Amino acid sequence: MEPEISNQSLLFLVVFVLIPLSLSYFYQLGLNKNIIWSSLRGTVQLFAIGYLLTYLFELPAMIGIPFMISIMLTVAAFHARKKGMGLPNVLLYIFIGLLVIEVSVLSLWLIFDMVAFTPSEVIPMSGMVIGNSMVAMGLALERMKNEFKENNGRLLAALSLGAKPSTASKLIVQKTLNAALIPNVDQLKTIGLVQLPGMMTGLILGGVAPVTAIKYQLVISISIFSSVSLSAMFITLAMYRYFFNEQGQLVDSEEEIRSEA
């Protein structure tokens, strides 16, 4: 018998929402509307995707999988793009990066028989890879923009001494990649000790043997770790050059960056 949570029990989740809502009100954080909206939106989205997945799981794999992955890639690209607003072609780079990484990871899963080519396995696991890659790209873009802004003087000094843009921005690229990768490195270090990961927990609650659940968790955890690394590296190396013009001079504002593209 599959474990099930009643609708009445779900209503009591409002208690968990009231806690951050109360803190926001007490400390005047101004997050009240965001907390309420995010909670309602997340609930509606999860139920909607639940009904959609129920339908997709009944479709042939060659239809359901590409359809859902295309939606996930598009939404992820537009969301990550917000962190890189002002940078030219950032949406295209993000989408291409996510697509290449997803196709590569999925190909390896199928080649080495880690995952069956069925919607019920490919779609949830691909969602985790795409979602974490999206976050990594967003973090990388945000950190890179801040680093270029804060290190404007150092960059100008390096360029005036004859350094190439790639050399002058090497430290910024390193800091950007470091910031984007640290969360996943720390998570991988403590996996199974500090927390039981979501996929493993879900499989165990669904009645799967713990050792089998661990195998699936290892597949997704290592895949995510690799995908996050590649995502952050790709978007950083692809976009840092737009902070310089064709003459190798530093571009100061987002307007100038767009005009130089």
Contents of the next structure:
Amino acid sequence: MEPEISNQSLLFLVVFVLIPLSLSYFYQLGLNKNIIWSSLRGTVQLFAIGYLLTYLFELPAMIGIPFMISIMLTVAAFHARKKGMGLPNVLLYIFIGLLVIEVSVLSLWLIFDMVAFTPSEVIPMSGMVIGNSMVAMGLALERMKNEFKENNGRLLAALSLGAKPSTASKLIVQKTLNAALIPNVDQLKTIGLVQLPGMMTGLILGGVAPVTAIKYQLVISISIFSSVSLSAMFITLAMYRYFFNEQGQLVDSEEEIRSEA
Amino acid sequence: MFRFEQVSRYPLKKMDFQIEKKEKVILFGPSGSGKSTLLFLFNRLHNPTEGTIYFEGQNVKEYPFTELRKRVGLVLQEPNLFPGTVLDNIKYGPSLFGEWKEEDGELLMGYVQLPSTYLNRDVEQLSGGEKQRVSLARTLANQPEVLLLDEPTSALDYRTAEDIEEVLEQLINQHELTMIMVTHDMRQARRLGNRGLFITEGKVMEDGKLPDMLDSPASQELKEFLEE
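So that was the form predicted on its own. Now I'd like the form predicted together with the partner chain, please.
What follows is the entire complex, opening with the chain shown before.
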């Protein structure tokens, strides 16, 4: 039997919203509007995506999958770009990076028969890969900008000793990649021990046997891990050079970075 | 050795001067006058917006920047050491050019008057003065012909600063280096320099021998600066 929450039961979720709302009211946090707006927006978005997915799942795979993945890639690229504002061509690099990673992961899933080429399997799983890669790219870009600011003196020292930009920025590239990868490494270490991962929980709630659910979870967790590593590495290696010019000088401000490009 | 022709880069305006081999030049003047900017022009960490800089008769732009920076070493105000050991730091420069020899480690420690047992010490364990000595050794490891110093003792206490000065004095004399140093400390300028360039509002206001120019300043601006 397919588990289902009735619409009536769903209405009682209002109680869950009332809790943070009353906290905000009593402690004058000024979040009332935000809480109401985000709850409403989240509900509408989820219902919309629910109906859209129902429609997409009924379409032929060759139409539904590329259509939804294109939307996901575009939204993810625009979102991750916010963290890399000021860097030239950052949107293009993010989009290409996400596209290559998604196509590679999807190809491997299909080649090794891990996932069936149906919208109901490919779309949710791709969404997880693209979403996590987007976060990793954003984190990497943000961290890289901060590291360049904080390590200005060390970079100057390295350049003044005769280092090329690629050598001088090794330390920063290492730190950036570390920062982007550590949350995933930690997550993978404690998977199933601290909390049951979302996908596995969903499958179990949907009536799938836990061991089958685990197999799917493994596929997605390892896929996310490798795509996150690749995303962070790709965007870091693609963008670090914009912090230097051709004469091995540090480009100081964001305006200068744009004009160097 | 260096020739500046009509060189500008904010806040510097149309700088014209020449620096000969083995000169010990002190760049001094009020804050914001462009001394550090000027220093960074020598090894092309900055480019002039106008004018030309010549090194050994050749436009600095014609040198590969890596080679120029190896020959024209820079020591910054803060040591800015790389994470790792003292050895990791001092072999950084020569390793870039495939010129590192293990025996150089002890030699360089000797130059900056640190025991060779420090080579394997983590740089985090060093005091401020020791860090600046390692920074100096790291620059010297490249065997530069010119040493650029950007207020190398300003972040140190008086006693430690004096120790570093002594190390610098010996090194520059022993190795017959050309030195170009930015400092606010006129006592240090007298001790280490033989020529002074007084820079104010982006211009060389006075250029003369040290310590004479400090004892009898020609311009009103220098007089006022020294009285401050």
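We call the rigid core whatever largest set of C-alpha positions still superposes within 1.5 Å between the two forms. Just so we're clear, the structure is a prediction, and the values are computed from it rather than from any experiment. Positions refer to the first chain, counted from 1.
- Core-superposed comparison between the two forms: the C-alpha position of Ser70 differs by less than 2 Å.
- Once you line up the core between the two forms, the Cα of Gly30 ends up 2 Å or more from where it was.
- When the larger rigid part is held fixed by C-alpha fitting, the smaller one turns through 12 degrees between the two forms.
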